[in-house]
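Below you'll find only one chain, the form predicted on its own, shown as structure tokens.
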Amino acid sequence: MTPIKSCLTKVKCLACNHEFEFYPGVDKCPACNGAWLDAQYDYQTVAQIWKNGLLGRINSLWRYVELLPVADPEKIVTMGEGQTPLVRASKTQQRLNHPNIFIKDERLAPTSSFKDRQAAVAVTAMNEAGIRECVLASTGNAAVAYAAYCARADIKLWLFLTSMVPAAKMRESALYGAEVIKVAGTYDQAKKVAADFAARRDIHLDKGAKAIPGKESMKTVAFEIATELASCLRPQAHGRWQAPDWYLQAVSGGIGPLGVQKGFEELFGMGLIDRVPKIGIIQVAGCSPMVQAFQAGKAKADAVIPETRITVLSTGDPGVGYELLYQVNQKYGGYMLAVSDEEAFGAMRLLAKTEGYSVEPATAVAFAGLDKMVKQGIIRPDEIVVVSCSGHTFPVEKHIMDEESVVDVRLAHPAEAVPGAPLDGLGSALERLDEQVTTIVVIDDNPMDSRLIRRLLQAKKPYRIFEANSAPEGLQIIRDRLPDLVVSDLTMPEMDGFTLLEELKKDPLTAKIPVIVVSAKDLTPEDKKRLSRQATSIWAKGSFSTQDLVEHVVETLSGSGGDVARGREAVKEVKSAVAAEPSESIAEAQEVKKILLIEDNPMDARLISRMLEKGRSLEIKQVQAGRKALEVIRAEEPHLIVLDLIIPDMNGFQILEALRKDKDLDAIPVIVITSKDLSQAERQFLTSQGVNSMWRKDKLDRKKLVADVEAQLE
């Protein structure tokens, strides 16, 4: 069977309403930076596919993928998400008297929410692009989900949470994989520290509701209450659509309704609906920003600072997305108004006692809001109502996950936070945080020992490590958290250190992790042979100065630790091995040839390093942004460009225009290494740029790749 691909056609920024063709991994706008997008497809085509209905399609989101932003169906993340049921509130319909009141119960997502929508999509068009490394900031439902999906795409997961979030929650995401940092502050705190830190660090940041991904899932909960409120309401009109009068839903930031408003639109536009539905929206009064400008008639809203138990909720600045809203409120109608804690707590007990319905506190806002618009008549006895039930997720037990994997970074205290107004303390307190998520493994079957290195290097630096007292039990740790160090006894029983090395050199993943040995054993020169190779420095226990090895694990860490001469006997003997070994002549390792990789994968960054590396003598430096590369290009006028095309801020095709735009880096050979397929008309662009050859990442042939590299360097 054919596979269903999308109808997207192009990308239009809400700022200035420019136009332009979609990327995977797409983030602003390239006229004027805007990070508000918009993705636009060919409705016309899609409403002759869709108009008789979608049966016998997969029974998840992606039964939609006609008007979803992936260009290529093979790289779907997906765990059976979407298509959650629509069920009829008869108990509160007697209650309130009301005949047609329908709740869509995102509950039974793969991680109990409806945030698993924009998981799914944002984690695929991470794919898509070969991100493997993702900042979010989030209020609780978003971490879980992405953490989910970013572990079964592989992708590492930096999650920032408030203090507020509960343990429960974090603990979930920890679970997953995901490296937690929790920020003691407000939500919108945490939202600048994440940004910072991405910047940073050069890793890609998830912009929610902004992004495309984030709005264009939520679209699928309007295209499946369309399909099931016409079975529910006309079980004979197969394949026929029905729009609710109303939707309501409890809103922290606005991505749920934004897209969902979006979805009945594109519905709407296309002939399959009547009309667009009201949305009404739900905030809880302690955190209500939305609802206050909504009241006061105002197009902007201004920030607050969160006073609410429900810290899912606890958006103080919802910024654009209010706006949005607003402008779809002055359209279609609808309404904003905002619930107490102690009516979303108790419309919480009373959903469980009647409807049968167990939810979490910020689920139950909307249905406390409900309560109030039926009982205030602003939804009428005639109009069909629709309620998200957002989500409801359990606990993981904290015997199962401590507090161990969660990080703290402390700023100035919620209450004393001016919105809007800079954060005291976030310079020192990022650069503290740098070192709070530097993870170091040390591995000696002496628990003495390796409670030592441990308390003397945590003296030192807040550096987060864990302990193995056997080389099995360390490298599960080492797998799993992929640490930036690693130290390590030789004499051990079940897998001494040497085997232990040989394993981590043989894993892409754990091969460039640095490795510094500590150990009491009498080492042949075969012995100090094999760890020239593999070790990044040797160190015999009892004769060297505590405070040398710890400055020595610091300056490794940062970049600078190879060269630390104090105490460092063994290191020298190690150096000395290596000299009196068969090498290359000095003239030869004067030519050593300079390559620029720019790939933001960091694994496939490795695996290419490590293809040309056994070829001969090479400085490899690996770039994983465009503007980044060619500042690089500029200052280091490097021999040879090895280039991805799929590349954050600035796709291979427009790095390749800036360099052959200046006359002092046109000259520098390029090679194209890439996942993309290919058209005839790329192929054609890339040689007349100059690009020597072409090559896809699947299909890499390491003696012709390097025997290409050499040809190039001559």
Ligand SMILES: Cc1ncc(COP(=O)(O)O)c(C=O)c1O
Second form
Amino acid sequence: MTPIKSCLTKVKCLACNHEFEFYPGVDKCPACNGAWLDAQYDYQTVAQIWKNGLLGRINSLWRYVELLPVADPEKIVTMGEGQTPLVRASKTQQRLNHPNIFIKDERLAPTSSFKDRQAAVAVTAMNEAGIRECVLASTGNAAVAYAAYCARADIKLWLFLTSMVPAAKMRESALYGAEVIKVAGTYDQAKKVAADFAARRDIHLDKGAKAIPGKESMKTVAFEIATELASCLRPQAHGRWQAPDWYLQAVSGGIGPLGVQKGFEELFGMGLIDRVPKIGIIQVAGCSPMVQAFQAGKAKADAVIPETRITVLSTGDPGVGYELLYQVNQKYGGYMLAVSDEEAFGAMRLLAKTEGYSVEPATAVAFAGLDKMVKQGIIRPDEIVVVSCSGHTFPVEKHIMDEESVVDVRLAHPAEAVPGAPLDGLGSALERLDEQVTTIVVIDDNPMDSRLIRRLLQAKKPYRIFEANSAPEGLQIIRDRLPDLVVSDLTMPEMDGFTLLEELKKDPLTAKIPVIVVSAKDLTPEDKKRLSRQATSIWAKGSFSTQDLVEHVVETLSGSGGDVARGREAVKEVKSAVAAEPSESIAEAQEVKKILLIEDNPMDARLISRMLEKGRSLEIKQVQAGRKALEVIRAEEPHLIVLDLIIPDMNGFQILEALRKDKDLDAIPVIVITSKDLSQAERQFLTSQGVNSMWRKDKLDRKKLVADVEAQLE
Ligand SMILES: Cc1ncc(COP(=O)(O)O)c(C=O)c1O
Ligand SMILES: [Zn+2]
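What would the structure be for the form predicted in complex with the named molecule, given that what you showed me was the form predicted on its own?
Everything in the complex follows now, all chains and molecules, and the chain you saw is the first one.
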């Protein structure tokens, strides 16, 4: 038998029809630079192989490799995607009085959406072309899918997501190790920012529906439907190819319907099916440029500013994608229709309640469209319909990923954006972004010092800074994040700065990261020599101007000719930069914070004060009774209140209530320290009053308490 491999022959440019040889990584037409490319295959050979059936092949979309754009099967990056169930929607059939409605359940994909097909084939294509870094703009699900597959292929991924993308999807993407950049703008703006970012850094940009892998991957939905449908209709028809009359999908940019349609057209061309299904494009009314153009009978769509809560479907400017879908519509029939957010939410509830399918709102859009198309007679009762159940994502627990894994970019407000107009402030947003993706690790066993350094640096530039309070912790963060710069203390318990530097030097991945040493230690010539192998500069704590240190960091980071993120190449000569005239030492730079301790037991009060004073310079006042406490709070407006619950004349709960009613005092954070065993109701009450931190007196842990107080004083 002929070996199973791709039968790709040529690439055709959709702009100028020029045909040329395929090569891994192809991304534009050599004749006109056009990016809309189409892969062509040796269909005769494929038809011969496929007409005998595909029994015994691998159970993933790669079973259709003859019609996929991969030259070297060894390079395939897979998690067993594809081959999702095709299931009869019996309850929906009953409700709509229609005999043949099927659900193509794409929720069973590795990251729970049909975008896994695209990610698998696109990441395989990158892998084959030797591309190791990629930029992608996404409305959410492609981000998660690409993040997972890129992780598998060791490809660094930069994701540009609009701030409307659900936080759970951002966290999930970050969990896979992708760099997540949140753009406060529309999806079309995020795409522009991503493209500019990729161009500036010369990183591969994923071109979605324009590029070959994405569209080709979606053909496999058609292949699977055509191989499964016959046996869903009549079990004895197993092994026969059969096409439905309709394929319905919720649409944003349109890569799904473009690919699925091409897949059916290929099968039809090879004589395997007897018709090319009609495509039903369902958009959400708040972002329906395709539907508007279709209903006006126009071959080109005008861009819109999305106004929908279903942000996964927020391509406001579909461009050539619509033109191609319109051509298909004119050739084979089909329909485009919009549903409201509310109709989609209604369909979502109904589908879950009746069929047992929990889907995300974007997917429900297709089912709301199905209802309308059947009820309006656009889909006739004798027609077989397949609806794409395109996705269902699961939230990543908030506590797994912190907010630091997300970078924020602010552009003009989406409502002010004009489609097609140049993006105001994009240049400065991108410059800021360079700084925002510049990572610094600050290591100091004294949390006060590390925090101060972080604050000073962040006051100057929006760097992403991670603090560690021990060398092993710092080393771990450095290995995880490969930062652009490290600022480290020398004298630390467990492992000192010298050892840390030696560890960094040993590993080729960390050997070139510049390290600025800030230390209180008097350095011997021997110490200096040891440091000189890795440290960029050494600063003596307490004897330099903080301003100078900040300037030095900025300089070090931009020292390699402007390429900030790769500043790690720029290891400068070691210098001992001790400023002649210290202006503001680390200790002096701290603002003294006022704490009011409301505690009637003098022993406890003393104990708590002592614990807190060890941490930082604080001004701690103590009062023993409720009314007096309120007076002092009003007069002093402390930065933090530490509250005992059982005290004379007014208890802690009453004090809290009084505080929360006073809008001047409402924002003061409160920590409760009590010997009382709190009931659930009491805890709930305290939480409802904004108290997040409650301590039992007998379980006080100095370190943790200090950290808590610090966090509240932030
Ligand atoms: C769950 C889901 N459904 C539908 C769509 C729309 O797909 P297309 O890109 O084919 O327009 C998306 C796109 O992100 C999606 O994530
Ligand atoms: Zn061309």
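Residue numbers count along the first chain shown, from 1. Rigid core here is just the name for the largest C-alpha set that superposes within 1.5 Å across the two forms. Not measured: the values here are computed from a predicted model.
Once the cores line up, the CA of Ile443 ends up 2 angstroms or more apart between these two forms. With the core held fixed, the Cα of Ala167 is displaced between these two forms by less than 2 Å.
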